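Only one chain is included here, represented as structure tokens and corresponding to the form predicted on its own.
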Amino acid sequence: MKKTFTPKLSPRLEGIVSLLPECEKVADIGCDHGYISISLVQRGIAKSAVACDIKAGPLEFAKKNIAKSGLTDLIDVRLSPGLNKLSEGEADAIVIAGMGMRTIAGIILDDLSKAKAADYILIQAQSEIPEMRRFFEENGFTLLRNKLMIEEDKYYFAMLLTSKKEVEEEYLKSLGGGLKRLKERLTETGPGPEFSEFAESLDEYFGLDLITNDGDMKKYLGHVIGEWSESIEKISGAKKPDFEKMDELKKKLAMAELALELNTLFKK
């Protein structure tokens, strides 16, 4: 019997694919090699999918590796930019991973109807992340969950999103709370009365779920205090120094060492 491809994920893929509730199909916007296509289909996350890429060359290395899987049949691919040839309402989860906070906005705000009737939205940003959070809140979505991945010392954040009020209460009721839960955990154990001043930006910046339940983020907040403090040096060194960047740099560095102590308190 023939055997048939799998492939093997990076970390920041396997991260992505294992964030993804099961769904009926999956649209993996900008799918380059075709690798979480598969690998959602193959472990039964998605039943089926749509592989989109703007590039042709990439699109058919997906096509031979679904191929080679003996996947043809479930994963459809197309030449498409962003969720221009997705129809409204065909995919029930969208993936897009591995762009800029830029693109991936656009991607959204070109076809925001399509991304809406969907029941997830998975994002994997390549930049700007507490932007990108606070962009889909700004568009009517709900973060649900944020997860670390770490790849030959890289940092990458996935976020899980909807836009549908159901689906929110169903996937957080699962988690015992969610983000409500969280803050209030936080209120009672937390440091004192300053993290209410903090909560908000503490969430955006890093994720009040990470904070309070991933290992990882004491490796990642030592590694962002030690490159903002860093900075804050340099410019406290230079002829002219920057004082505006200084200071947002300041507040930054105090919520990381926040996040950080808050970090140290829940994984104990």
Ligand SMILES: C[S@@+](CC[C@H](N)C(=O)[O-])C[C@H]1O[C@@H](n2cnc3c(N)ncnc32)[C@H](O)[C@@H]1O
Given for the second form:
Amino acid sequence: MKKTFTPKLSPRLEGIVSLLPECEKVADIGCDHGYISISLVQRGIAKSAVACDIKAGPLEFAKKNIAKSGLTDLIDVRLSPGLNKLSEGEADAIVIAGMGMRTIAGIILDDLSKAKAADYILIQAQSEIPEMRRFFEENGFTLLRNKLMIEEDKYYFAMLLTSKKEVEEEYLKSLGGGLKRLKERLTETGPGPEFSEFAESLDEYFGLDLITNDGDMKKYLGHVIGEWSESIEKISGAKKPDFEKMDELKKKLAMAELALELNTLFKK
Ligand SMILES: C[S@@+](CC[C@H](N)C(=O)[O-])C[C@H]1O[C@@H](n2cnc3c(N)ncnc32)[C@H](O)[C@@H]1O
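Now show the form predicted together with this ligand, given that the preceding structure was the form predicted on its own.
Shown next: the complete complex, the earlier chain at its head.
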């Protein structure tokens, strides 16, 4: 019997695929090779998929891989900028991965009601992760879970979101309260309102669930602490130091140091 193609996923792609709960139809926006759609359907996480890309070249590549994997009947391929060729409510999950924060924000804002019609939005931005978290919060989405992936010494963050209260409640129940409960616990037991504000910033910057549950965060936090300390040293040694930038870096550094302490405490 002819063997069908099963994509070998890199740690980044594996992390993305493993974060999505079971769904009916997933829209894979910016599908390129099509590996996300193929793997989600092959693993039974999604029953079917719509693989979209803004460029014809990547879409042809995706089509070939989908055909090799024997999934042509289950994965529809569309030339589409963002969510343009997706109808509202057609997909109960939307994945946008491997793009910059601003591109992703643009795609969501262009079709906010389509994005909100899905139960789950799964994002892996290549840049500006705290800004990406803030963007979704400001636009009516709740962050359900963060995931850190390490690939060839690079750090990638994925996030699972929803704009639907009932989906949020169901998902958090399955995690025993999850992120929301953790935030409440930290703010209830913290020393006061300043702490609760600090917990919010900590969450936006690093993700409270990652700080308390992910041992790999030690490596990531160690990495940013080194990077930001070096930048502070460089700025303070400059002829005309940029004090505003230095203050911002110092604030970020203090948050990273606290996050590392918390991570060590939780992940002994
Ligand atoms: C770096 S690849 C990422 C592929 C895959 N999602 C992954 O995570 O490995 C980015 C893909 O997004 C596509 N793309 C960029 N902007 C887009 C947009 N506005 N709408 C749809 N696709 C887009 C590009 O053509 C490219 O194929």
